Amino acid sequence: MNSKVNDIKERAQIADLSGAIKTILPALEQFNCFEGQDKTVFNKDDWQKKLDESLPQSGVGIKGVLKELNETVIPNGLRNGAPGFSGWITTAPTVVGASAGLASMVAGSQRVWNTSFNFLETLGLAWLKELLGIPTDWQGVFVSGGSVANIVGLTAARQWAFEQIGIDPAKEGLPAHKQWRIYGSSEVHHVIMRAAGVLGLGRQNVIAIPVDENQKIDLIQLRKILEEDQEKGIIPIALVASAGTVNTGVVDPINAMADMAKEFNAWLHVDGAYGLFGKLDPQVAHLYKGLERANSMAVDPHKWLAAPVGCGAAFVCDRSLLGRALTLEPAEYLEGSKGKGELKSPFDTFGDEYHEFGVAQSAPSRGVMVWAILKEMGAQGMRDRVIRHNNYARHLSARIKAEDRLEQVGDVELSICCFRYYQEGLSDKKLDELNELIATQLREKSLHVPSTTKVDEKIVIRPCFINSRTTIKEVGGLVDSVCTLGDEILRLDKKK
C-alpha cells in the first residue's frame, strides 16, 4: 500500500499579515473620517451587484480580496461611529479598542490556556468590578453582549430559585407541577423575554409591571402582584431592575426592589447593559443605591465603553451556583487533557477557566479590549465620558424647553432625551406622523441619526449619547435640524 501523503498546498495566505493590514488601512482611515452624506443605501444596487456572485471554485487570491475590501466593502460599511449618530444604543469602537480587537483575533483567538490574553480576561473583569462598584467576590464572565449576559444572570436565578425547593433545574429539568414568574417593568428590554424562552421558563411568565409617571417600575403594583402570586404558590424566580431603560434611560428603584426581593425570597437581577456605567456620573450616582444588594448584573462594554461589538459581561454573586447552572459535566478531552505536575507549556493548563460560567465554550479573548480601553484613559477618562454624554442630554433638554416648536417627553436621567416637534392644534396622530417623517428625513438629508420610540403613547425622537465622537456641536445641530425639517414639512403640507 502506498503510504505517501499527498501534501496539498494551502491556498490561503498565512504570512505577511502586516502587508495585508497596510493594504486596507487607508480605506479604514478614510471610512473613519465619516465625510459627507452617507450614500450607502443609494449605492446599494452598485455595491451589491459587485459582491453578489456564486461561490468561487478557485478563488481570486488575497490581492483580489483586499482590492474588493478597499473599493467596495469598507466604503459602504456601517457609519454608527459618525459624530451625528445617536440612534439606538450602539456605537463604533475607539482606536485602541479596535486595535485590541485585532490583537485578540490574531493572538488571543481563544480565551483559554495559560497566556496573557487569558490573564486579561480576569483582569478586565476585575477592573470592571472596581469601576462599577460590583463586589469583588462575584463571578464574572465575558459574553457576546447584553442578550447573553441577561441569559447568564437569569440562568443563575433559575438555579437558585429551584434549589430552594430541592430541585436542580440544570440537571433535572423544570418541574411540571410548579408555576413560576419573572417580574420586570413594561419598559424592560425584550431580551428578558427571550431569556425566559431560552431557559424554558416561558416568555408569558415574564410579568410586565406598569410604570409610574417617571417611566420606572411601579412599586405599588409590583407588591400587589407579588402578594397575589404568593397566595397562589407561584415561585418568584427573579425581579429584574433596569439600570437605564432603552426607551428613556431611567433607572428603576434598585434599593427598593432589593428590599422586595428579600421580602418575597426572590433573586434580584440588574440589567445594566446600557446604563450601568451611568453610576460614574455624581449627579445620578444616588439612583444606583442598593446595586451591591443585587444577585446578578449585565453590562455591555461594547456600548458606553466603546469596545468592539461582541463584548458584554455578566456578573453573578455566587460562583459555585453559576457553575452548577452552566456546568459542562466532566469531559476527558478537557479535564483529562491538563498537564500533570510542573507546567512545561501554555497548553498544560486552561488558565483561568470560564467555559462553565457562560453559554459558550469556545470564545475569543474579550478582556483584552476592556483592559486596553481602561488602560488608555483610566477610570477618570470613563467618568468624564459618561458625565459629558449625560450633560449632552441635559443640554438638549434645556434647548427643547426653550423652543416653542419642541416638546420633551419624559425626564432625563442618563444620556437619553426623548422629544418631539410640536405644534398647537395638531392631533396626536398627526404629530406622530410628523415626527416619524422628521426622523426619516434627518437620516436622509442631514448628518444626524437618532432613533424613534413611543413614550406615553407618543412617537418621539430619541437620541442616546454614547458615541465617543459626538460633540456639543452635533447636539445643537440636531435641535436645529428637527426644527428646520418640521417647519418645512408643515409649510409644504399647507401648500397642498
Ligand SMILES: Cc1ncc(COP(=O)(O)O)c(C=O)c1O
Given for the second form:
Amino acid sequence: MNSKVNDIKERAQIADLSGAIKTILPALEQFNCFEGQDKTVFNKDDWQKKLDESLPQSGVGIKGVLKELNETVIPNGLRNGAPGFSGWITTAPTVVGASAGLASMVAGSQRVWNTSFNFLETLGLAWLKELLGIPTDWQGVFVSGGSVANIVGLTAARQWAFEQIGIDPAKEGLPAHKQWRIYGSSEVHHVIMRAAGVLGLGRQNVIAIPVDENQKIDLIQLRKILEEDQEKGIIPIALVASAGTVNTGVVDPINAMADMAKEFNAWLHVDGAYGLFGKLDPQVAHLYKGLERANSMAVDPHKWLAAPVGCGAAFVCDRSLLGRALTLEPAEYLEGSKGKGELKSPFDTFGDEYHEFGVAQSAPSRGVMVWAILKEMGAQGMRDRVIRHNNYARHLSARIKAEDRLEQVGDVELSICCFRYYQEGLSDKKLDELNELIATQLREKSLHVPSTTKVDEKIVIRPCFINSRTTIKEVGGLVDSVCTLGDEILRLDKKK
Ligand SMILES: Cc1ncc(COP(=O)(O)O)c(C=O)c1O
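Could the form predicted in complex with the named molecule be shown next, to go alongside the form predicted alone?
Up next: the whole complex, starting with the chain shown before.
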C-alpha cells in the first residue's frame, strides 16, 4: 500500500508574531491618540468599498492583510476610549488590559488545563471578590459580559427555587401547572428579561415594580405584589436588585430587598454589571449595605475596570448548586482523556473546571486581564478611578445647578448624571426634540459623546463616566458644548 501523504503546505503564517504586531502597532498607537473629529461614518463609503469583497479563493497573504488592517480597519475603529466619550456604559481597554488580552489570545487560548492562565482565572475572581466584598466562599466564573453573568445568576436562582419543590429544572425542565415570577424594578436592565426568556422562565414573568422618586425600586409596591403572589401560590424565583441602574446609575435598597427575599423565601440577585465597582467610593459605600446577603451577582470588568470587551463575571453563593445547574454531562472524550495520578502534563487535568459553571465550554482566558489591571494599579488605583469618576458626575451636577439653561433630571449616586437643556415656555415635546438634536450635534460637531435616555418621561443627555482617559476638562467641555449648541439651535429656530 502506498502510504505517501499529500502534505499540503499551511498557508497561514505561523511564526514571526512580533513582525506582524510591529507592522500594525503604529496604526494602533495613532488610533489611541483619538485625534480630531471621528470621521468614520463620513468615510463609510470609502472604507466599506475597500473591505466589501467576496470570499478570496487563494488569499493575499499576511502582508496584504496587515496593510489593510493598518490603512482601512484600525483607523475606522470604535472610538469609545476617546477622552470625550461618555456614552452608554462602555469604554476601551487600558494599555495593560489590551496587552493581557493579547497574551490571552496567544498563550491562553482556552481557560482550562493546568496553566498559568487557568490559575489566573481563579486568582482574578478571588481579587474581584476581595475588592468588592463578595464572600470568599462564593463560586465565580468569568463570562462574556453582563448579559451572560445575569443568565448565570438567574440560572442558579431557577435551580434553587425549583429544587425546593423537589424538581431539578436543569435535568427535568420546568414544571407544567406552576406559576413563577422574577421581581425587579422597572429600571432593571433589559438583559434580565432576555435571561428569563433564555431560561424558559418567560420574559412576561419578570414583573416590573414601579420606582420611587429616586428611580429605585418601590419597596411598598414590591411587598404588595409579593404578598398577592404568595396568596396565589406563585413561586418567587428571584428578586433582582440593580446596583447601578443603566439609566441613572442609582443603587436599589439591597439590604431591604435582602430582608424581603428572606421573608418571601426568594433568591436575591444583584445586577452590578456597571455599578458594583461604585462600592469603592466611600461616599456611597453605604448604599451597598447587605450586599453579602445576596445569593448571586453580576459584574462587568469590561466596564469600569476597563478590561477588553468580552470580560464579565458572575458570582453565586453555592458552588454545588451552580454546578448542578450548569454542569456538562460527563463525556468520555473529556473526562476519559484526563491523566491518572501524578500530573505529567498540563493536559492531565482541566485545572479549575470553569466550563462546569457557565454556559460555554471553550472560552478565552479572561482572568489574566483582571489580574493584570489590578496588579498594575492596585486596589487603590481602582478606588481612585471610581472616586474620580463619581466626582465628575457630582461636579457636572453642580455646574448644571448653577446654570439656568440646564436642568438635572434624577439623582446622582455614581458616575451618571442625566440632564437636559431647558428653556422656560418650551413644551415637553419641544424640549425632547431639542435635546435629541443637541445630542446628535454633539456627536457630529464636538469631541463630547454622551448618549441619551428617558427619565421621568423626559429625553435627557446621559454621560456615564467610566472611561479611564476622561479628565475634568471633558466634563466642563460637555456642559459648555450643550449650552452653546442649545443656544444656537434656538437662535436658528427663531430666525425661521
Ligand atoms: C446594569 C447592567 N446590566 C447588564 C448589562 C449588560 O451587560 P453587557 O453589555 O456586558 O452584556 C449592562 C450593560 O450596560 C448594565 O448596565
